[in-house]
Every structure is written in C-alpha cells, then in structure tokens.
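Presented as structure tokens, the chain that follows is alone, the form predicted on its own.
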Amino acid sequence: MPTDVENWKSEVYGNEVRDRLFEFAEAGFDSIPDDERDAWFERFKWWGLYHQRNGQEGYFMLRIGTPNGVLEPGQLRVVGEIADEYARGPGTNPIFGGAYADFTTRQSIQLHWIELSDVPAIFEKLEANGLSTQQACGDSWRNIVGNPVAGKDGQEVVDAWPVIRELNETFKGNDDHANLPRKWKVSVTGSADGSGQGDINDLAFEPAYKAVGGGEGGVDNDGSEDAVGFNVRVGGGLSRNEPRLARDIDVWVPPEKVPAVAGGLSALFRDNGDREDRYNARIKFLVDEWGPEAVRETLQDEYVDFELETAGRDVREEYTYNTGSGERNDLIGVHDQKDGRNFVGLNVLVGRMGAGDVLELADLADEYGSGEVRLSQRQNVIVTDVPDDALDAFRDEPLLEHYSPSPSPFMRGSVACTGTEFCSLSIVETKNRQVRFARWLKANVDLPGGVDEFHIHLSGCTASCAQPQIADVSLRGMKTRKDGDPVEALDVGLGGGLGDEPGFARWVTQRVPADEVPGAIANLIEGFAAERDEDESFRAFVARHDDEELDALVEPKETDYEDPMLHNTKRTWYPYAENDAMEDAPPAPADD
C-alpha cells in the first residue's frame, strides 16, 4: 500500500504545485485547510520550502539550489538582499543576529523565517537573476554537488562543470524524473582530490581514464589511447543510522553520455524504488537487495540504448579531501587556478553568515575577483579569480578576520546542521553549540605536532545532515539525565572520513551531557597525543584501537565551558527566546 506521501504526490506534485503555492501565498497562510497542511507542506518541499518546527507556525525555511555551489557574479548579492529583506522573524539568534544565510553540506543556501506571502516576490527576484528553489527539496533530483572549483582547479582530471550544468538543465523541471520514491542526490567530480564526496551520494560520477582505441600521444603500452571520463557508483548515503558507501557498478562513461546514464539510473530508481515504506525508499536499499551487478544489468537492458563500457582506471588513490591526512583535506586557503589566478577558500564557521556579511563578501568578490563565489560541501565559501597582485590586499580585509583563509583547526573543522532552532527532526540545539565548542577548543586545546586539521561534525539527529559519520569526531543529538534533570546530550563517534579507503565513524560513547563534551574531546586529544605512533593520523590511531579503548579516552569532563542550551530546546518555540515556552510562541504572521 502506498504511503500517505505517495498518495499526496499522486494528486498534485512537481511543477504543478507552484500555482497552488502562489494561490496560498495570495490568500494567506490560514487559507491552507488544517486537515491538508501536512500534504501541502510535503508538496511545497519540491519548490524548496520546508515549514519550520512547532511553535513557528506560518514560517518557512527556503532552500536555494546552486548547482556545484556556483554563484555567478551578482548572485551572492541577490541572496544577501533577500536574506536582509525577508529572512527576519520573531526570534533573534544571540550569535548570528536577526538575518543570515546558511551554506549547507550540499552546496546550497538556506534562509529562515520566510513568510508564505513573500514567496512570489522572492521567486521573482531569484529567477530574474538565474537562481531557483526548484527541486531544492522533495522526492526528486536534489542540488548536484561536486568539486566547487570545477573548470578552474589546477588538479582537475576532467572539467565536470559543463556536465553538471547539462544535468541540471536536463533534469530540473523534467516531469519524467520529478516524482521519485525519495530524494536523489548526485555528485559529479572531475578533480583528483575527491572533493565531490561521491561515496556518500545516491549516484556518483568520479574521474577515470579508459583505453578507447589506438592513437598517437597519450597512449598505453598496448597502443590504446586513454580518454578521460567518469566511473559510476550507486547507492551511497548516511541517513537513518544505516550509512552506505556508494557501490561500483563497473561502468565508465564519457562526458557526453553522462546524462543518458544518469537519466537511466534515475528512471531505474523511479520504477523500482520502494514506494510503500519511505524508510526503505532510498536507492541504497535497492542496491543492497539487488547487488551492483543486477543494477548494471538492468541499466543496460532496460534504460540505455548503447553498450556500456566497463569501469576505467580511477584516481581514488590520490583522494585527499576529508581523509584526515595529506594536503587539501578541504579547500580553505589560497590555491592555484588553471589560468594563473587564484581561488581563496574562506572558513564560515558552521556555514552561517549574517546578511550584512553576505553583502560585504559580494562587494569583495567584485573588487578582488570576478564577482563569482562558490560554496563547498564543508559549508565554506570560495572567492575565485583573484590575481596574485590582489591576494595580500584581499587577505587584509577586515571581513576576513571573521571568515579566515587560515583558521584554527577547530574552527576549520566544524560542521553543524540546523538543529532545534528551526528543524522539527532535531533533538538538540546545534549551530550555536558547535560555535561555542570550537571557540572553547581553540582557546584550551592543542593538537599534536603535524596535525593541522581536525573535523568535528554535530548533527541534531540520525538524518545526518551534518554528515557526522565522515568526521574525526562525530556528534549526534540525544537526551540524558544529569543530577536528576533531563539535559541535551550527544553520542560520540570517532574515525570517520573519505578518500581511497573511506570509512564511517564508530559510535563508541553514548549520551554525554552536552556541557561535558568539550572536556571529553580534550581528554581524547590528550590521549591521542600521548599514545600516537610517530606521525600517525587520527583516523589511523582510531583504527588500531577497539571501541572499549576509545570509549575510555572519551572521558566526559566538566570544565569552564558553559552551555546555555542544556535544557530541552525541542520543547521551546525558539531556543534563544527569553520566554521560550511553547505557550509563548508568536501567532502565525498576519496576511499582508
């Protein structure tokens, strides 16, 4: 029997939702019938709108999809202007203020406190400037991710940016692929650093060489010429406490055939994914059931009209992104572009930037670069096209004191999801807490010599939006009791990361009161420093210890760290409000 969501989607979904959305925007939030709100909120997601949590009725999160994280000249300014004008509500964040933009782990942008009546004006401004919320959420193609500096990166094997653009143009708004069993996350990477994080996506195209026939120059020993293209992996993902790494289906595809293979696999999922159990509806479970060989066979027999090539020679052994060792664990700092200019990666702590800072960064991108800005999967921003003779002046700008190209490892490594501030799924407060964690660790803890990066990801629940399973230290929201009182707590996992040998964190310690987590991390790092073998990486250190040994190192400890959100923030209407009880929640915004 199809789920409620499938029944709702069968009535109205996809492109046709827009007209109804605009009708509700004109008539006002209260015009949505009470008994139909769950259905309409689910449908609105296809157009990038999530209704916020209990106590914030009538307010929405709006997600802007930016394929591969690319913001063309002028577009970041548009985002800042929309945030400043529309992303303000009855709650003010004590760290970030009243209006801000969140850069996500999928190279998108999220704005909060959006009122339904403002949606048509927001859409008009976005679309007039080449931006869109279409399919930023919902059961369809999500924002396509990859190496954010595709087309500019000096380490590129193949330029993935034209491929990503074509996929976006082909499948966004495409009715044949608009209603899938669940979300469909795609990564396309052309660089040799692994920054597309293909292993944790439903569908991944990764750079690879393939011998495709004789020719002169660039030939293998057998006389065949190496072409550059992509190997294909399917069925990765982190959510639901059942993470999977994408599986190799033994397919290599040249750039011009990527849309056909991607469309074939999307259609295979559309036709065979589970529509009776949303918890079992991701393609990772279909790959579990069928196996990679059957996926390839079905793709060949039913969904493409050409002979699939077997997998080529990959470059995974060169992957460094989010590995815990080597260079380019992220894209922070100054890096060479192909054209002799530079891209400069700036650390945005937990991915959140005030609206005023967004506008100032847009000014700086115009002044020192081409105006283009790109977003990474580590919630950071990259200013591209900066010439050598402008680097010093750019780095001296006061804004970069807050968004540094050379931050502390604890600031640099911090990633956090939305948390109970706005999300109905989260169990704990996250953004402000991770900011406080990072600041305390920076002031109180030293990493061992040679350890320049240390990733700590805080996710408010098992949905894993902060990608905790691929961090050095993984934090996941829970509840516990302390001194007889219920408090917010975190499970602690260790040793996750990607690269040539990707692996997920092992959850070794459960339900640590949130105010004791910084002390626990300090104890862990002290143990790592004392027991480390020479220049051993943290991931390698974790790998050679069993769970019991690691649990002993993660000893919770009270310190001078103070956590103002220790109470049950899920029971508040807004965690930072002076009067935060549900009965003090403001009414839905009045219709204009």
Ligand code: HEM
The other form holds:
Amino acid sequence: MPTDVENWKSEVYGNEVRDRLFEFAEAGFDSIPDDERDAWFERFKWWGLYHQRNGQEGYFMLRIGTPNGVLEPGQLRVVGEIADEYARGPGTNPIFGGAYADFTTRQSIQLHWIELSDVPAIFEKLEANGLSTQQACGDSWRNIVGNPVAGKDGQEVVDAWPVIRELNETFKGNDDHANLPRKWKVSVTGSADGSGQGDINDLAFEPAYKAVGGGEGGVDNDGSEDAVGFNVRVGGGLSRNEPRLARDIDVWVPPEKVPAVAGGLSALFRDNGDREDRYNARIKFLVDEWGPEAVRETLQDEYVDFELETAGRDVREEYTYNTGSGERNDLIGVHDQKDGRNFVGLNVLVGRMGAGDVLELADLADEYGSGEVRLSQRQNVIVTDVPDDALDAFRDEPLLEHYSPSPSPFMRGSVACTGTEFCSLSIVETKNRQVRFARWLKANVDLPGGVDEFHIHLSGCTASCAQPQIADVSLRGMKTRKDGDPVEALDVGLGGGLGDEPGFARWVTQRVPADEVPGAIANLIEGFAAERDEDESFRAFVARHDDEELDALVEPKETDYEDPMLHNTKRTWYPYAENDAMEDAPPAPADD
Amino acid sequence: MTTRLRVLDDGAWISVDDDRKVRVSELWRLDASDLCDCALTDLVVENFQAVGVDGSTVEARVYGQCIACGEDGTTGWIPVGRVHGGSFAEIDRDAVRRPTDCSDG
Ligand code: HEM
Ligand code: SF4
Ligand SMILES: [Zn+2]
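Cool, the form predicted on its own is there; where's the form predicted together with this ligand?
After this comes the whole thing, all chains and molecules, with the earlier chain placed first.
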C-alpha cells in the first residue's frame, strides 16, 4: 500500500504546488482546511517550506538552496535583509537573538519563524536576485553540493562549477524528476581534497582521470593522454541508524555527460525506489538490494543511450577534508586561489549568524573581495577573491573576532543540527547546547601538542543532519534517567571521518546525561594525550582501540558545566521561552 | 465514528483526527515487551513505525531503545491512548504499558 505521503504527492506535487501555496498565503494560514494541513505541509516542502514543530503553529522554516554553496555578489545581503525583516517570531533565542540565518551541512540556508502570508514577497525578492527555495526540501533533487570553492581552488583537478550549474538548471523544476520516492542528494566535486563529501550522498561525482582518445589532461605511463572527468558512486547516506558509504559503480563520465548519467540514475531511482515504505526508500537501500553491478547494468541498458566508460583513476588518496589528517581538514583560514588571490574561510559556530552580522559580512565581502561568499559543508562561510594586500586589513575587522579565520579547535570543530528548537524529530536541544559545550571545552581543555583540530558533531536524532558519524566525537540525542528522572542525554561515538578510507564513528558509550558530556570529552582527551603514540591523530588512536577500551576513556563526569536544558525540551512550545509550557504556545500568527 | 490515524513527520508524531497527539522522545515503561529481556523495559521512543486501532485503543509500533539494557529495535503493538466519544486521551506517560498482540491498523 502506498504511504500517505505518496498519496498526497500523487494528487498534487512539484511546480503546481506553488499556485496553491500563493492562494493560501493570500487567504491566510487558516484557509488551509484542517484535514488537508498535513498533506499541504508535505507538499510545501518541495518549495522549501517546512512547518515548524508542535507549539509553533503557523510558522515555517524556509530553506534556500544555494547550489555548491555559492552566493554571488549581492545575494548574501538579500538573505540578511530577508532574515532581518521576516525571520522573527514569538520566540527569541538567548544566544542568537531574534533574527538569524543558519548555514547548513548541505551548503544551504535556513530561516525560521516565517509566516505563510509573507512567502510571496520573500519568493519575489529571492527570485529577483537569482535565489530560490525550489526543491530545497521534499522528495526530489535537493541542493547540489560540492567543494564550495569550485572554479577557484588551487587544488582543483576539474572545474565542477559549470557542471553543477547545468545540473541545477536541468533538474530544478523538471517534471520528470520532480516526484522521487525520497530525497535525492547529489554531490559533484572537482578538487582533490574530498570537500564535496560525495561518500555520504545518494549520488556522487568525484574527480578522476581516464585515458580516452584525444582528451586533455596528464600523460599516462604508456604515453596516452588522460581526460579529466568524474567517477560515479551511488547510495551513500547517514540517516536512521543505517549509514552507508556511496558505492563505486565503475563508471567514469566526462563533464559534458554528467547530466545524462545523473538524469539516468535519478530516473532509475524514480522507477525502482520503494514507495511503500519511506524508511526503506532512499537509494542506499536499493543499492544494498541490487548491488552496484546491477545498478550499472540497469543504468546502461535502460537509462542512457551511449556506452558507459569504466571507472578512471581517482585522486582519493589525496583527500584531506574531514579526514582528521591535519591538512585542509576544513576550509577555515586563508588559502590560495588559482588566480593568485585568496579565499578566507571564517568559522561560524554551529552555522548560525544573526541577521545584522549577515549584512555586515556582505559589506566586508564587497570591500575586501568581489562580494561573493560561499558556504561549506561544515556550516562555515568563505569570503573569496581577497587580494594579498587586503588580507591584513580584512583580518583586523571586528566582525572576524566572532567569525574567526583562526578559531579555537573546539569552536572550529563544532557542527550542530536544528534540534528541539524547531524540529519535530529531535530528542534533545542541540545548537545552543553545542555552543555551551564549545565554550566550556575552549576554557577548560587543552589538546595534546600538534593537534589543532577536533571535530564534534551533535545531531538531535538518528536522521543525522549534523553528520555525526564522520566526526572525531559524534553526539546523538537520547534520553536517560538521572536520579530516576528523565533527562536529555547523548550517545557518544568516536573516530569517524572521510578520506580515501572513510569510516563511520563507533558508538562506544550510550546515554550520557547531557550535563556530563563536557566532562566525558575532557576525560577522553586526557586519555588520548596520555596514551597517544607520538604524533598520532585522534582517528588513528581510536582505530587501534576496541570499543570497551574507548568506553572506559569516555568517563562521564559532572563538572562546573551547567546545562539549563536537561528537562524535556520537547514538551515546551519553545525551549527558551519564559513560559515554555505547551499550553502557553502562541496562536498561529494573524494575517497582516 | 471513524478515527483518522497517521504517523507524521517521518515518524515523529502520531496524529489523531489531524491533530498531533503522541510524540517521540518520551520514556515509556513496558511490561513484558518483546524488545528485550528486562522485566520492565524502559523505552526511549525514537520513532513511530505504524499506528493502528484495536477497539477503542490506539496502538503503535515503536522504534526505540531500552535504557535499562541497551537493546534497540522495533516493538510489537503498544497502547498509546484511547478514543472515547470521539476524543482521544493519551495514556499517562508514567503508566506501565502492556504490549497487545494484534491490531487491525
Ligand atoms: C526542521 C529541521 C529538519 C528536519 C525536520 C529534517 C529532517 C530530516 C530527516 C527526516 C532526515 C532523514 C532522511 C531520510 O531518512 O532519508 C534528515 C537527514 C538529513 N538532513 Fe535534515 N532535517 C532538518 C534540518 C536539517 C538541516 C539544518 C540540515 C543541514 C543542511 C539537514 C541536512 C540533513 C542531512 C545531511 C541528513 C543526513 C544524511 C543523509 O542520510 O543523507 N537537515 N533530515
Ligand atoms: S538530526 Fe534530527 S533533530 Fe537534528 S535537524 Fe535532523 S531531524 Fe531534526
Ligand atoms: Zn531492556
């Protein structure tokens, strides 16, 4: 039997949702019939609108998909202005204030507290400036990710930016690919650093050389010329306690054929994915069932009209991003561009930036760079095109005290998802908690010599939006009892990371009460410092210990860290409200 | 009178007549559950997999973990509330629940 969601999608979905959305916006939130709300909320996702959780009725999260995280000159200012004008609601965040933008792990932007009646005006402003929310959520092509500095990166093998733009133009608003069984997450990377994180996407294109007649590129041992293009992997994803790495389907494609192969695989998923069970719908499960060979065969036989090449020579050995290796493990700091200028990665703690700061950053990007800003998959921002002689003055800007190009390792390594503040699925409070953790760790814990990065990712539930499984320390929302009372807790995983040999964190310690987590991390780092072999990385250290030994190192402990959110934040309408009880939830916003 | 039952938000809520009524992230105590060997399973409710009704009892199958022993998985049908005269009342969250073994949902 098809699911409710499939039934709703089969009635109305995709582009046609827009007109109805605008009608409801015009007539007011209450014009959505009660018994159709859930169906419409599901459909609105396709246009980037996600109804916030219970207790926040009538307010929406709005996601702007910025392909590859690229914000062209002027676009960040538009985002800041929209956040300032529209992303305010009845709840004020004690750390971040009243209007802010979230930079996400898939290089998108989320705004909260959006009212339906404001949506047409917001869309108009976004679209007039080349931005869009189309397919930012829902069951289709999501925001395409990659190395955010594509086209500029000194370490580039092939420029993926024109390829990403073409995919975006081809598959956004494309009715043939508008209604897939589940989300479809694509990564296209041209750099040799692995920063596109292809391994955890449904479909990944990774840089690779192939000896094909007459191509350009390097010269092989046998003297033939190598063309640059992409190897293809399928079926990665982290959600639901079933993390998978994308599997190699033994295909190499030249840049100009990427849309045909990507469209073929998206159609294969559309036709063969499981529409009866949403938990089993992602293509990772189809790849489990079929095996990569059958995926390749079906793609060749039914979905493309040319002979597929076999995989080329990849550059995975050179990957550094999120590997814990110490080199370009993220894109923070000053790095060379191909054209002699620089890109400067700035740390945004847990990806959240107040609207005023967004506007100020847009000004700084104009002043010191070209006005362009890019977003990384570690929830950070990158100001590009900064000439050498502007670097010092840029670094001296007061805003960079908060968004630093050389942050403390604990600030730098923190990633957190949305959590109970807005998300229905969450089991615990996340972003503010991760800020408190990072501040406490910065003040109280020293990493052993030579270790200047340490990634801690916090996800509120197993959906894994903060990509916890690929961090040094993975934290995942749980519940436990402390002195008999239910409290928010975290499972602790260790030693995950990407690279040539990616691996997911091992969950070694379960259900640590949230207030004991900083102490547990401090103890773990102390044990690491004491037992480390010479200049061993944390990931290598974890790899040579078994789960029991690691569990012993993670010793939960109460410290002077205080957690104001230990109670069930899920039972509140907004965890930080003075009167936070669900009964005190504000009514849906009245139409202006 | 029929009752409209749905699992919404990717398993985060059980909705009864288009109202989100039962949420994940609570701790439930289960007597003699099939999830683990504990006499009293102390279940973190992480995800609703299915919802059904047996007479006036609304039941769900739940993905979660017993915090007493650490076992995780999907339970059989567990009562979550009752429908009386068209309105739904959730079972007291601190009550001990006894899994039922069938549902027509
Ligand atoms: C209202 C807030 C959000 C909700 C309700 C939500 C919902 C979900 C759900 C249900 C999944 C599991 C998907 C599946 O089973 O296929 C998921 C996974 C994921 N989401 Fe979110 N999400 C939210 C916010 C975010 C944010 C802020 C980001 C950052 C872009 C994000 C990125 C991801 C990623 C990277 C994954 C997991 C990786 C994967 O399996 O592909 N989500 N989210
Ligand atoms: S990981 Fe879970 S809690 Fe966090 S945003 Fe994703 S769905 Fe929500
Ligand atoms: Zn048990």
